[in-house]
Each structure stands twice: as C-alpha cells, then as structure tokens.
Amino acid sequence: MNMLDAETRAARVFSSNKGTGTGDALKLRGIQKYFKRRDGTRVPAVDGIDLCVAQGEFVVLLGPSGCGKTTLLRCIAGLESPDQGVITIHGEEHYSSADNVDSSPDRRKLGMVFQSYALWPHMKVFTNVAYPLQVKKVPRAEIRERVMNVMRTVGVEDLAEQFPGQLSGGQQQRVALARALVSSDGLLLFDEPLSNVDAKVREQLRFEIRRMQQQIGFAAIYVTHDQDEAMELADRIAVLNKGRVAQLDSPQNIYDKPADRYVAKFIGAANEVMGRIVTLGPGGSATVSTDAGPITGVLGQDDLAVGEEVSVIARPEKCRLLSATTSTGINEWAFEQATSLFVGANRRVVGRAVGWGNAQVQFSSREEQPVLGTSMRLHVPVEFARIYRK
C-alpha cells in the first residue's frame, strides 16, 4: 500500500470520528487566564483572546516565551481552566465561565502532540497508539483497523512491536503524531512538537505534519518560538504579545504589512530608526524626522498623526546598496560595510549607515558581492519604509 492510499484510508476514519458540530472546529471568546505572584498580585497569562478556527485549518500561535501561547494552549486542551470566557469544539461547549461548564480533557474530542513526546516506555509502538482508544472502549478489531491506518500515514508501520527507547527522536515523534491523530475528532493541537529533534528531522517533519493535515482535513492548533516554522505551516498566524493577539492574519501579511512595531520587529530582521512625523502626505505617506535626516515612507497604522513618536522600519531584503556615485534622489545614507555574511541562496550584508548606526541588506547570492571597503550607500524605497508607533 502506497502513502496517498494509508492517508486516504485515514482521512476516511478520522472523518468518520469527527464531532457533530459544523462550522468552526474551534471557537475562544474572551478567554483570560491569570496566575499568582508569590505577593499575590495577579498577572495575566492570557488576557481576552478570541480566535476562530476553521475545520481544516492551521493556526499558528507564534510568540516569544511567556507570551501565553503554551498556557492558551492547555486551556483548550483542558489541562488548566480558564478564569473567565468560552471554549468551543466542534459546536459543543466545553468551557464556560458563565455557565460554569469544565469538560475533563479526555471529553474534548482533540488529540495533543506534546514536546516530549509523552510515550509510555513500557508500552510498545502499537500500544502507545491504541491506549486512547481502549480508553474509549473502541472495540478490538475497529482499534487494529484505526491504529494501523494511522501508523502507516505517519511512516511507522514497521516500528508496531517496538518500545520508545528503542527508536530515534523523529520517529517517536511520528508516533506521538500518530496517537493524536487517532484519538482526535478532528482538532489536533501542537505544544512545540518538533522542538527535540535536529534540523534536517525538523525540516522534514514540518512537510509530513503539513501535507497530512491537508490530506486528512483535520484542523490544528500549533504553538511555536520558530518563526520559519510558522510561516512554512500556518495557514493563519497569531502573533501573541503579553497575553494578547498582536495580530492575527497570513504569514505572507505578517511579514509584510505587520500590524504595529512589535510584530514587525519580531517577524524577520528589520533594520529601524526612531522619529517623528513632520507631514501626512497622500495615499498613506508621511514623512519623519530623524536623527537620519528626513525619510519618507507609508503609515503602518491608520491612526498616526503629525508630532506624534515614531519608528520607521525597513526589512533588509527590501534595501538596495547603490555606488557612491548613483543617486535616487530620497531615502539615501552614507553605508560603511562592517561584514558579508552567506546564508545560502542569500548573502547578507552588514554595516552602518549614517544615522542608522547598524544596518542590513540582504541580496540574492547570485548577485555580484559588494567589495568590502567600497564606498557605499543604502538606498530604502519609499514603499518599503515602514512607519509604526514607537
């Protein structure tokens, strides 16, 4: 049997356990989540989230550590209980502070994928996967038919009849996948899942859980600190700042049109510098001043306003290095290249550019090497000179 033939045989099974809800596989109102200081002040972990989730769709919580996407997570999965909110699965309530409903983890109809993988050693391959299953009290046979479905989607048929010491950190990881996989109804939710395993296992991984869940359909959750992780999987990304949504939208809009200063400086290298507006000008331009001198660009947020504080960000892909002797005219600065850095397909250029103090751009490493030395300068096109609010 081929993998397209194991997947489809899979999707079959893990569709036919689907919740009877429609719509949204996943629905948070207002969920808030505190914890104690030893003074007993209380601090908010998770401060009023919503979020939809579709059926079939992948989200992405993205944020640095202690954020509250790990304790968002745990919410939804029902290991820790909301302080306020609503928690949908499937269109069953599960959580409700109102309402005072708290179903147990096991009654949330989702599987989780942890990141330490959570095998059982004594148990064999087989029975790590099946255990959710028996739990359920699924019968014999319909359990072999399930379990061995799913082990031959995620590539480990062959590994039934061993125990968990006996394989390899991305082969466990395969098996946590799969015990997820067959005990969902149709939501799976990530903790940092591949955060054990070396790059080139990570990179592989990334492509199996992502063209499985397009294959089956099912509908996840993902918590990460990686962002080419994010944006490799995600079909949505929650960029998560102190318990909040910073924003919440595609990987290609996060990156490109990020919704204030602290999404912009936590996706991707940005090169900044601090201003002020000194005048709106049409179809979203401004113009700052800056210790740079004058740089004009467009409003990353609608609500700026003359005199207010802002930060003018430039991503360094978007940046041109020109000869002392080309001019542009607009957005130009003096740029004493400091190092070159290849990072593959690309080569970074690192240095300072007046008024700037540190800079980046990076080009295609097709693209002829600016000579280290070489007078130089940076060149940021209108378009592509951010403005947020400090």
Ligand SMILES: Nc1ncnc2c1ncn2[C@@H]1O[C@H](COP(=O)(O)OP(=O)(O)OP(=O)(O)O)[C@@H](O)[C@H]1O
Given for the second form:
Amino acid sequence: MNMLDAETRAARVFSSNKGTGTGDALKLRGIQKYFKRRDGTRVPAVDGIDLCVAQGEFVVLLGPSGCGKTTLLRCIAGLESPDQGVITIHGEEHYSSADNVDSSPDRRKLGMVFQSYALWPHMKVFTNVAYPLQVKKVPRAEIRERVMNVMRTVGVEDLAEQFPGQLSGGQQQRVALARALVSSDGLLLFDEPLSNVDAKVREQLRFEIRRMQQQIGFAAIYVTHDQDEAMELADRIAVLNKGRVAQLDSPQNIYDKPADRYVAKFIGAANEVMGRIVTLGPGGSATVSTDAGPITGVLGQDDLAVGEEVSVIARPEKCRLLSATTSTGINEWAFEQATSLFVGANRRVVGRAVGWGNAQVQFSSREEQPVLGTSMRLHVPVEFARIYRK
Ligand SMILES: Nc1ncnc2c1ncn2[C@@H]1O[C@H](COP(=O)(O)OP(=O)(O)OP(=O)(O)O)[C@@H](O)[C@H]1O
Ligand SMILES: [Mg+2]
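Form predicted on its own done; form predicted together with the ligand now:
Now the complete complex, all chains and molecules, led by this one.
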C-alpha cells in the first residue's frame, strides 16, 4: 500500500490527516496518578510511565487486573488528571504538571472504544456516529459523507437506520468503533473493547480492527488482559506491573525474551524452579543449584552474579520428553505422567518431576508425538532454561 492511498483514506475518515504524518502520535513522560484509599493513604495506580506511540503504531497495554491500564487510558483521554508528568498528542502538549496544562477531553481529539459500547439508545446508528461531528458544527453535507465513509469502512452502512437495541453486541461494537474513528485525529484508545462479545465474533473483530488499522493508518493504545489478543494485534506490547512498564517490546521478544521473572511468568505457561547461581559460563550461560539438582541455562537478565537467588523458567513447548533409553546427558529428570490434555491444536502432558513439582510439556499436533509410558524423562534444553532474578 502506498503512502498516498493511506493519506487519502485517512483524510476521508479523520478530521485532519495528522495521523499519517511523521513523529509521535502520543508521548507520555513520567506519568503518575495516585488514588486516596479510605484510610487516607495514597497509592499509585500509575507509577511513572514513559511511552511513545508512533503514527500508525498499534501498542497494546497488557497486565493483570488492577495494574493501572484503565487509569492510564483515562489520563491520556483527559477524563482523569495525573499528578505528575507530560502528555503530548500529535506534538501538542495536553497535560503538564510543571506547566500547569490540562486540556479538556474534546480538545484532545481522541476516539475511544470501551468494553460497554456506550452508544446512545435513543439515537439511530447514523446519528450515534454523526454526533461528535454535529457537536463540532461540521457542515451537514460533510457529516453525511464522512459518516457514510466510516460506516462503510467498519461494515455497518446497512445499519444506519437501526437503533442500538436492535443490534448484536458485535454490531454495536462496530458502530462504537465508527464513532471513535470520526471523532479522532488519528489516535484511538481501546479499553477491553471485545470482552463482552462471544469468542467467534471477538476473533473476527480483532482481525478487522487490525485490517482497518493497517488500511487507514491510525495509531492506537489498546488495553487487554488477553494475551492472545495482545500478541495478534500489537506492533509493540507494554506489559504493566503495578503501574509501571515491566517490558515494552515486540510480541515475539516479549514471548521469547521476557525481561524479568514477572513477564516470563505472566506471558504463556511456565515451568519454574528456584535456586542459586553457582557458576557463570561463556555466552551468557550459567549453572544454578536448585531443588531439582544443578541446571544449566541462559541468563534472562545480564546483571546476575554468582550466589544470587534466581528462578529458572522453561516453557512447556520448549521442554522434551525422552524415553528411558535416550539421554542428552544434561538437564534431565525422571518424569511421572499424570494427565495428557488437548489445548487447542496442541497436546499438553502434565506430570511430576523431582524438584520441579508439577511440570508441563507441550507438543504441537504436527510434531512427532511421544510414546507416553512409565519411565520417561523430562529434558530442558540449555538455551530454553532461562534464569531470572527472584
Ligand atoms: N476512582 C478511583 N478511586 C480509588 N482507587 C481507584 C480508582 N480508580 C482506580 N483505582 C485503583 O487504581 C488501581 C488501578 O485501577 P485500574 O482500573 O486502572 O486497573 P486496570 O488495570 O484497568 O484493571 P482491570 O483489568 O480490572 O480493568 C486499582 O488498584 C484500583 O483499585
Ligand atoms: Mg480496566
């Protein structure tokens, strides 16, 4: 797709084409937001977040309940005032604690899509989408053209005369997306928009959001606690932990090279054993003394020292099951199989290995399936035994 196409499309949807220029769509510097508890103590919901979203970039905020995802989005939208920091949208400062700037939500020109669709029940679909433009006193003919354009893009042009109550959840969310697109200057905020629709529709809408995002070229911050959704949608994922960014990276790197133990355990499944570093070897390798005996692995963090308490983490799909007669000579344990179950297209074998407690090994259906038996051995290849600070 060439740039001109993207700009023409964007100009038809957005009120300006800021979204397709160069530079950052959003820049956050040191954002802090405290809430007061009932006992008067102040707790940080957002605790010093720096984040840049480039034009046309899709950034997903991923983290457990209560880690500050919604609070951060509300600060960006101007629905909440941070206590510290600077928020710049399309190069314009909209919040600054030092400069005493805090602009109103409508001046930030963001589109927002929430978990609850937040459509006005007494307005037809067309009017719901048109409303942000009517408020801005955009001429009627232009409203008609832009609304119909965006409704076509989102695939709801046939529903213009319906009321929200007559639509399915998935259709309502498309309308909400259309409304967010017309009120935006190329930056959209999503707060778990798909958690109220069923699994099939969710998958389809996810795919379409990504397609539209690539076609129109808007930048987005998308909140979810669904890892698959994050992996599928994101250019970059910010994993949050207690109001801070634990790692900001591509989905692939977040999965293969988690930055710390928190991220390694939060993303995907993990077999884990605790221990202490005994020796450091060449190429970032190390030997760890654990309840499961010595394990040789690779350092997940490069500032670890001999004697440090660490955790060794191995993903189930990187572990192997060996028969009693084959041996690699390293990182092997007797494995007592408990159950074998199908997880989507994969088979997961759960069992016990001394020192590891419960351990899981996962096979894709394309791989050679192991012959499960009584005297199997669990093997963790050195490069997949990742070592993290406790
Ligand atoms: N208005 C408020 N007053 C007091 N505390 C609040 C308020 N809003 C949020 N909090 C607290 O701030 C923290 C972050 O909340 P937030 O809603 O941002 O989490 P979240 O990551 O969006 O969680 P979830 O995944 O459950 O939606 C929580 O500890 C929450 O209890
Ligand atoms: Mg939330």
